[in-house]
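The data below hold one chain only, encoded as structure tokens and taken in the form predicted alone.
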Amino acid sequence: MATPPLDRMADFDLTDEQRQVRSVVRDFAEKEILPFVEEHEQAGRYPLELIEKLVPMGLMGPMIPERYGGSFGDVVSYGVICEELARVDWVVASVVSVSNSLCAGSILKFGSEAQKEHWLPGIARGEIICSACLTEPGGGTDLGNMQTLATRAEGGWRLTGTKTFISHAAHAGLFFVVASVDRDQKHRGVTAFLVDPHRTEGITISDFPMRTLKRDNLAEVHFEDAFVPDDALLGEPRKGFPILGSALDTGRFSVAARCVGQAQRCLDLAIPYAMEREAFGHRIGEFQMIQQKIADMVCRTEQARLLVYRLGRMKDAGIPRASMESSLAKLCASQAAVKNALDGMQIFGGYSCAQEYEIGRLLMEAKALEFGEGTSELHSRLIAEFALGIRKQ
């Protein structure tokens, strides 16, 4: 009899409390989220009712301190939460990831006390869904070449430009926006803002049709001379690039954790199928080539999980930036998710393309995670430059 997956995961370093977090979140996700994912995908329906279920569990603010209404315990536990939610639903996990890693994390580190009091309790209570307006039509990875322009105005700033592939935009109560006050200065002109889309004129949110992740309702966000007051400025003008770098450092941790969850899901689907499906009078799981695929999937998942946990432990130890380790975890975990989906589809054969089977959808979602928060090519370059001493942490 096979050993239950929870007992075989590479979580030997987890505390009893962290193991309990995994068990509780997995049970919740399988019972309360998983049964509705495919229905929402086919209908292209954003899962607001599922997101609301996260609030009583304390899952909307796992990186927000208790004094602001959050449930922060430690970074590794946050990674476990992202992993287990992503194992059943990319979108719900993304809500937690964007709200905590990119938005709340940036406010905690760089925001004023007034900004913390204004935004963080609402995020923790699930009243404010967050959206990170970073990627632009001309390029996602080259964030130093920001084209969205922030122009000084009396009492604040005016934003003009377009952001694309923006998750949660139509349902967000907070936009984390980066723009340039001087395009010629490249990254030295980047400035960060906290924007309330409901109280800001000049913002238009347009649908961005996708072949997959229809339930995420990805959007283009257009800023047309949109006025934001001075208190919307996060940090100082021209000091936004370090804020962005810090946000992505933590964001890549949560994205990598989500990739581990997706890689694990592929494995969880492929193993029982391989032991049920028969060909040539044998279960296909008895064939050596299928066994090799299963072995590769297990190795990739465990390797990625170890890198993610190590990164979480480093952050819990107080290391302010772990950029190389973030790139290692993001690169290996996202590639594991994609390769596991491909191997899983090969095991399912033609059925992997059938609507009733989940495995085919997971491939497209895994590719989206591989692109998100830095492509594989970018992270490979960063890792090499850190190793060669060209780039410092």
Ligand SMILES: Cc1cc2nc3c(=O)[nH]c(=O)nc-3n(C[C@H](O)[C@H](O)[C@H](O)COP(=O)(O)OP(=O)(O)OC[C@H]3O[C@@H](n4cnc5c(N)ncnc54)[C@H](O)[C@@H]3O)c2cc1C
Contents of the next structure:
Amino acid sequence: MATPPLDRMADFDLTDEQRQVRSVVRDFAEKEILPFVEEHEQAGRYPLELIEKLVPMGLMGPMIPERYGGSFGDVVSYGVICEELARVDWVVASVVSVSNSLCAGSILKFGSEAQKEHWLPGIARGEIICSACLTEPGGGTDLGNMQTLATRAEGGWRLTGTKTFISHAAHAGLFFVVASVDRDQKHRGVTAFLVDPHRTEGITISDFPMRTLKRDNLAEVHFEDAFVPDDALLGEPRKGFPILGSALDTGRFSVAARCVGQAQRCLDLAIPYAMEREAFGHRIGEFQMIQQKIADMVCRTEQARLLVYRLGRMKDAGIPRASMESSLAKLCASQAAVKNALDGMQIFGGYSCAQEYEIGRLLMEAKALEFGEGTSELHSRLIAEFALGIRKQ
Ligand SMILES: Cc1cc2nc3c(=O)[nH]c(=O)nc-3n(C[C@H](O)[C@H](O)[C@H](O)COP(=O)(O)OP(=O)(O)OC[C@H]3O[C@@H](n4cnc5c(N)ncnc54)[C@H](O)[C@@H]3O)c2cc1C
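Cool, the form predicted alone is there; where's the form predicted in complex with this ligand?
Expanding to the full complex; the earlier chain stays at the top.
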């Protein structure tokens, strides 16, 4: 549970249903996921059995409408789910976020009815884990410059290129792939595909060893003249960049919500430690410099949470694109998660580096969230361009 004085943080405007979602997911996550996370990390094991536990709770399809087998309630509730799952495990939250924001969200918005019926129920039932194949070895920020090529073939397309840092790839039943039909045209050549890795020849998946998040089994995905049929095309050729933009808009919401969960977790760990650990005959939480860190951590978490919930409410109100607010939420929340992990580690002193303590692991995991779905530099640039009127929503 959250530390009692903080248990009503930024929830004054949640509805009773949203509070109920939070309470149920928190209870589930603390009992069914948290106790196994460190074991998975040490073993470098993908937490498939933890992901399976999400299915009966309806947590694999919180953005998928009921008619496709999902449990969609509202966007704020989806954010609360991502927040609570990320509070205990990066990877479990990531599987929900990638599958729902990037993949299911894109299918719902841009897919044909046949594509919706083909993919969405399987995602909601947890039978299809999704991967988003966006980043390439040459760079992830400048997505308009992607080198993976899609060439026309009879009855479909051939994909050639490499995607890197791909979460969930080895276990995925759906790859959301962006490729270029014309590299010279940069973002105007980008085209989106829904690829079934089990039915596509010419795809190889190789390990991408990480210093942290070993339980995610990140991978490189190689496409070598891989044939995908016409019905794998999402939207129209050369119209993939707006699809990507829309996917990332929702993706940034869920990543920001995950960052709030991580920032909160740092507080949940640091507060009891500060009130137990003693130095110079006092609990360290009585020292002003430790109190300053706790105060900063609370402020950052609350600011980030408010930005995330506001963004969710904008989406629930039907505002189609909220790109500036997405960047604001993503930037502030990811930096809150990183800074809270750093302050949390300082409070734990040397023990923050010991394997026994979770706080040290949270720093690297928070840092990874500062890169994913747009780095801080990208979001700062976008916010400034919106503010200056150089860029429009
Ligand atoms: C744990 C983890 C999981 C991931 N999962 C996935 C996944 O599932 N699917 C996927 O496709 N990708 C995934 N990624 C990749 C992630 O999205 C990229 O790392 C990210 O987009 C940045 O790309 P890059 O690492 O190539 O950095 P680069 O694009 O090479 O950038 C390097 C640095 O330069 C800065 N920079 C770039 N352009 C500018 C500019 N114009 N102005 C100022 N600074 C600039 C960047 O902000 C960054 O600090 C994952 C990454 C991690 C760490």
